[in-house]
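Coming up is one lone chain in structure tokens, specifically the form predicted on its own.
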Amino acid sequence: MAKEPILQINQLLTQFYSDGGKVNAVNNVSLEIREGQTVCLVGESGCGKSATAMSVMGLIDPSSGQVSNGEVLFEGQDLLKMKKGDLRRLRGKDFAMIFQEPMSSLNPVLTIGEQITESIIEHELLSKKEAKQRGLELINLVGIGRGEEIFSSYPHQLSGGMLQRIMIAIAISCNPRLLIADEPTTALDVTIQAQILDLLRNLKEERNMSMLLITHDLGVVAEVADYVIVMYAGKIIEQGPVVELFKNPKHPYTKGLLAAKPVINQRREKLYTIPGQVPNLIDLQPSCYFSERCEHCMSICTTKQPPMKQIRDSHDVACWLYEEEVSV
């Protein structure tokens, strides 16, 4: 029997303001994450991955944008309808996020210890002494030695890899049931990337956490994902179990992403790139958003958006190539 979704997003529409009009950064997105499952959200920069995560966390800056429509159900509760105080009590405790840039996410004038224990004191109602002990345990858990020294250090005194581990320590400090990780290995060297991914995988298994991992790195996806969701221009265009999607990609965009990935011991005269440009998200036409870049483009692709269609069990794609009958 399949486990119930811990997170269910229905028809989420997130818009940002610009001089030219509203940008549909997340365009009627629906997805779900089940208990203990790792879902990877992939796509090129600007496709709406991070905006989806920030919408879930309730962190869209009202001066720059808004969630205009949809539901974000965490264990059946719609986070979008919650009062700010109620949402703040859940955020950090029941679900938490590892942000993309630790140096800009951590407060430069507070010690590492102060930043780790802040959430513990607020959500777990522990004393400062008890919170410090928990903080030292977390520093050790994420693979950093010299706990007392690190606890008293400031962000600028630590390396990028150490800061990313501190971000993970902060995120898991209250044992969240859902962890959102936004590009957790960006700007780290390959060796540190592997260590961070191993750490996340081990923590997930030990704590039975659900995880939404946002990345553009298909190598990361292959290593950690149970299920993959591919986004393009704010919309989900393909989704499926990781092995199935990598073995049998259906959407031309997904095929292009996989073809553009370098392969060890495979010589190529030139690395494949997807032709063309992403469409203007302010002036989107009623068409397949990938149509101008697609070598399989048909007349219907330029006039009508394809619906999501199930190809195999749990493998869905939005592409007119897979309609049994196409009216041109």
Given for the second form:
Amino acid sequence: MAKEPILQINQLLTQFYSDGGKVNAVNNVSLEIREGQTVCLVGESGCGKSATAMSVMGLIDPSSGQVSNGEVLFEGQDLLKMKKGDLRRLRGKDFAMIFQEPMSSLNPVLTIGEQITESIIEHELLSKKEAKQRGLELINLVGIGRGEEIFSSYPHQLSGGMLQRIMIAIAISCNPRLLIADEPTTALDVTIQAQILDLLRNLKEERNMSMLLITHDLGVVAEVADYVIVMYAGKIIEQGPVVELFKNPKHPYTKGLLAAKPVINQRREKLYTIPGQVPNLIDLQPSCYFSERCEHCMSICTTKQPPMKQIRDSHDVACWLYEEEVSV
Amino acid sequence: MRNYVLKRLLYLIPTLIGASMLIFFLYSLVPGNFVDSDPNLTTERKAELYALYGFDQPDIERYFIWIGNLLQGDLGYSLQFQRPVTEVLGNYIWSSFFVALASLILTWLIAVIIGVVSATKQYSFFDSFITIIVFAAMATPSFFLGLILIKFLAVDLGWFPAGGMITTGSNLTGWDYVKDVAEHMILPVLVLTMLGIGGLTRYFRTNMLEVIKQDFVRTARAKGLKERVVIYKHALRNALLPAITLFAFELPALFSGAIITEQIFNWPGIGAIYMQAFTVRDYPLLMGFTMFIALLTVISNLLADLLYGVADPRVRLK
Ligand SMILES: Nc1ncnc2c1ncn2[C@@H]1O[C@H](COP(=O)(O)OP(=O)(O)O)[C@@H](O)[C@H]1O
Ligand SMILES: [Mg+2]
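Given the form predicted on its own above, I would also like to look at the protein as it appears in the form predicted in complex with the partner chain.
So here's everything in the complex, that chain up top.
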């Protein structure tokens, strides 16, 4: 049980510059991922999931934003304090990432083979021939046949599902210990989605990786997550083990998300949707950011930020409803 | 692939016929000609000359005669030089070509480098500084730029010759001759480069900025590749792709001369000849030359498409 965290994020603050001021895309986020664990990060689009992942990767474009505060400890080393070159040598090797859009994530003018082998050659100092051998094995491993043919083809010749498999092959090519997958199935057909998820899950087991899986699809969460973190407007509002969280959601937003999820065999007249919109992330006043949309909104919710409270073993929620319950 | 090229070559024919009609009738419909522009000629002499040059024939007939000659590689007879147009062009076009080629290579090299550096350091001091310089160079008229360079670099400092193509009165041969011509080329090439570099630098900067934002560049970074590799292998290749077309379009410009710059530097190029032909209404020369440039233009269009096909796997022809 007491496995060491492979990734620990403390009080991460990531801001983007915009005309109206600074956008706190990731607002004081702390989380950890243990060895072998699959952690799912969920939330509506625009709540800072990608920004969290990009901050870990050190890939926030300096012309549009920055990590202003916090720590990102990967196996105990703070990635934010690391020299650029040292970080680059870890990136793609010890931790790797795959993205939402497989169609645009590969370079259109380089062959698949070139794009798979270049990171192997960069990180593992293999010869071209050895790298090609490894590349062919990887193509096979992610479930595509005709390795040689795929190796010399260009991205536009493959389907989205195949490209995402290639992206996965690239990501695992140097045996990373942590894989970050940012909505890896969102852009794909439903049938392909399941295949890709299966592939990710199997690879994770076989290779003993940890995984941070970003999604807004609770069906995906239910299938693969060990632990779930719910984000809203740049903040974590609830987190807990998957079964616990699905059975016993605490935060009104989490409850709303679960109610909004269509359930098979349970046709309802109308799918539930959470009313309202995500607030503008610029200049938010101290308050619960969900208060405007919350049916249980109390006066304290609009004036004070709810702290993170442990409800049960490793199940935390940031909501004034439970604050009272505990303090009374 | 061979079929495609053949098809494209066939398509050139109607285009060229259209161009030839336009060129011919535009020049022949303009009132007046080479003979008319000499006021000292008697009416009889004029009639003789009209008959000699075929000006007395109907336009349609003259067009077909002209086209027939074109097809045999005969561009006509220059009235002013009293020599075949092909010979006149051959005499002057190469001096224009070498200046244009040198400035083309220089322009592209500098523009790519500056564009890439500007884009990777967007809004930095270097970027802003270059932006100002580039716009200043672009906005300066060529005659002014030329005269300034002559004043400072040729007259005051005496580094380069002020004009001409070879040192007057010299009788150099072989390597010495090449060196002499190269020295005379420097200033005109410099002017042409400074004028051309602005637009192209902006173009590469914009392309590069566009490409750097793309997902596959993010992927390249996420793989832990060196920044140098990310920029030059992943981004630049994609930014250069659309420029291939642009590069092929430069082909006609290599042969069309630079009217003002050649005038300033007294460079015996085709631009100066072209201007002169206008003043004396040497229409056969103008028509032949324009037709030649039209031909180069359609060829460069075809070349642009083919080159693009070779470079971009997405349109590569099977
Ligand atoms: N490059 C950027 N420049 C400016 N704002 C950005 C940028 N990337 C993300 N944001 C803002 O940060 C917030 C979080 O975005 P993101 O992390 O992409 O959300 P998610 O992945 O959860 O959909 C959004 O409000 C978005 O507008
Ligand atoms: Mg996202």
